[in-house]
Structure formats: C-alpha cells, structure tokens
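One chain follows as structure tokens, the form predicted on its own.
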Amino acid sequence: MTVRWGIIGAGDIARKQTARAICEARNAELTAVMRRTIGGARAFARQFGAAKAYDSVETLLADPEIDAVYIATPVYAHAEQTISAAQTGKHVLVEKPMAMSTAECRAMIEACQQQGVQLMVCYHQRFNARHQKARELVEQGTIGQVTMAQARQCFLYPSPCPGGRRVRGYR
C-alpha cells in the first residue's frame, strides 16, 4: 500500500527533510503540497515532483487523494490543523513542538483517537539506530544497570553561512 502524503508548510524543514524522505520512501508517494502562496505551493510541488499544489490548508485537506499530512507550520497552527486533518480522516505527522500547551496536544491526541487517525510526532531521533542500539543495550541488561546517562551529538553546518543563526560568531 502507498501512503499519498500531502505537506502543509512547504517550507524549509520540508524542503531540506521530509519530502525528500517521502519521495524517497517506497511505500509513500508526494501528492500535494500547500503553502501560503500558490506560486511558492507551485515551485515546492515542481521540485519535488507533487502533482498538486494548494494555497490553503482546508483545500488540501478536502481532497480526497491524500490519506496523510505532514504538519510543519509554525507551532502555534498545529492544533487546529491537526484536529481539521483528523476530522478529514487523514493520519497527521506533526513538526515538534507538537502544540503550544498540553491542553492542545491532549485535544490533538483526542481528535486523532476519534476518528481512528494516526498521530505521531516529528522526533527523528527516536529512529535513530545508534539510538536504537543503546536503548536494546540498556533493556537487555548487557551493559549493567544504567544509573546516568550522557550524550553529545554534533552536526556538520556549511561553512561559511552568512547570517547562520547556528553559526554566529563561529570563527
């Protein structure tokens, strides 16, 4: 079965992770993409071959050839898109933080149980095999008893990157 996939917040995150992810995926298929203007929903859907391109999120949900949205607007949208996207019968992968309080996400989590959608939250790391392998470590008792825990992890940023948040100041 292919997932179709529709984005809401076509923009940078999307751009850089997750429609490659699910163009890449052989179990999903971009279908749709929205964002606030049609000509950027346009450019976003060209790039990374979606068929459709909308400029608001209600016509996205109305259609009838996405069974999943990814969420990656800013945060304080997430609730109310989720629960239209439940309400819609289509399963949400929401951009963390997941909503702006608990009160919202307990709201997500309900509308989703409701109307037998799926809801996850964008926390990539948790797929991690490294990840993965410590925490089989950990629950199989190989390594003894774990009383603390610490981690790094680094990332490689382009250099130079004009204006980088990330990278002020970085000599």
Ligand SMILES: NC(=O)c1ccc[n+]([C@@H]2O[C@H](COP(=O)([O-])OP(=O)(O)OC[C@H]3O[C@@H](n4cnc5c(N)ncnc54)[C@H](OP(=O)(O)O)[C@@H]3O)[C@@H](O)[C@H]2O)c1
Second form
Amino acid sequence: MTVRWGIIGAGDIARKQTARAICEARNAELTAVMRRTIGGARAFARQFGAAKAYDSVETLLADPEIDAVYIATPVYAHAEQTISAAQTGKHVLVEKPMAMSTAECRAMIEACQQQGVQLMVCYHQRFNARHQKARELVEQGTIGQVTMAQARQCFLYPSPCPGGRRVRGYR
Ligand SMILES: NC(=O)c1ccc[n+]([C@@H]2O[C@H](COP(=O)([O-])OP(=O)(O)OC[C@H]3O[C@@H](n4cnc5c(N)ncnc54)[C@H](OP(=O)(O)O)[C@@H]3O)[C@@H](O)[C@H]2O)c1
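Mind giving me the form predicted in complex with this ligand, seeing as the form predicted on its own was just shown?
Expanding to the full complex; the earlier chain stays at the top.
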C-alpha cells in the first residue's frame, strides 16, 4: 500500500529532510504540500514533484486523496492542526516538540484515538540503526546490568544562522 502524504508547513525542516525522505520511501508518495502563499507552495511542490499545492490547512485537509499529513508548522499550531487532521480521517506525523503543553498533547492523542488514526511525533533518532542496536543490547542483557551510559553523537550541522544558540562557543 502506498501512503499518500500531505505536508502542512513546507518550510525549512520539510525541505531539508522530510520531503525527500517521503519521495524516496518505497511505500509513500508526496501528494500535496501547503505553505501560506500559493507561490511558495507551488515552488516547493515543483521541487519535490508533488502533484498539488495549497495555501491553507483546510483545503489540504479537505483533499480526499491524502492519507496522512506531516505537520511541520510552528509548535503553537501543532495541537489544533493535529486535531483537525484527525477529524478528517488523516494519520498524523507531527514535528517535535509535540505541542505547547501536556494538556495539548493529551488532546491530540485523544482526538487521534477517537478517530482511529495513527499519531506519531517525529523522533527520527529512535529509528537510527545504532540507537536501535544499543537498545537491543540493553534489553537482551547482552552487556549486563547498565548502571551508567555515556554517548557522543556527531552529525552534519549545515551553516547555522549567525549567533545560533546551539553552536555558540563551538566555532
Ligand atoms: N528546522 C529544523 O531543523 C527542525 C528540527 C527539528 C524540529 N523542527 C520542528 O519543525 C517545525 C517547523 O520548523 P521549521 O524550522 O521548518 O520552520 P519554518 O521554516 O518556519 O517552516 C514553518 C512552515 O509552517 C508554515 N506556517 C507557519 N505558521 C503557520 C500556520 N499558523 N499555519 C499553517 N502553516 C504555517 C510556514 O509557511 P510559509 O512557508 O508560507 O512561511 C512554513 O512552511 C517546528 O515545530 C520545529 O520545532 C525543526
């Protein structure tokens, strides 16, 4: 089965990571993208070969040819958009952080449960093969009782905005 995806908030992270991943996955198709301007949405759609471009969340959610949405808008919008998506029967992959409060997260979970759709937060590192191997080693007791863990992770950090807080002091 091919999952037909719509992106709500086709901005930075969608462009850098997720749109390409959807396009490359064997069981997925990037059907539609949404940005707040139709010109921006069309440009994004062209770049990734999506058939449709929308400039509002409502019109994307009204599209019956979309099975699942990836929500990559600012955090304050995640709860409302997830609940709306669930109410239109779409499965949801929402960017992290999930929402603004525990109450919002609970409401998102409840809405998706009620509508029988999947809800997932985009914690992609859980699918990193090394992390899964570490988990397996711990769970199976292969390395005995773990009492302390130390981890170091390296990844490409593309040129950050000047003064970006995450790299301050490291460059
Ligand atoms: N960037 C990262 O490296 C990164 C990493 C981890 C998690 N995230 C998470 O991903 C989400 C998006 O981050 P980003 O960096 O990609 O932000 P961004 O570049 O500002 O993109 C946000 C997108 O949402 C759209 N948008 C903004 N407000 C909206 C609203 N009220 N309703 C509908 N659409 C709206 C924007 O439309 P326009 O395109 O028209 O402006 C844009 O397409 C955030 O939750 C963030 O925490 C990002």
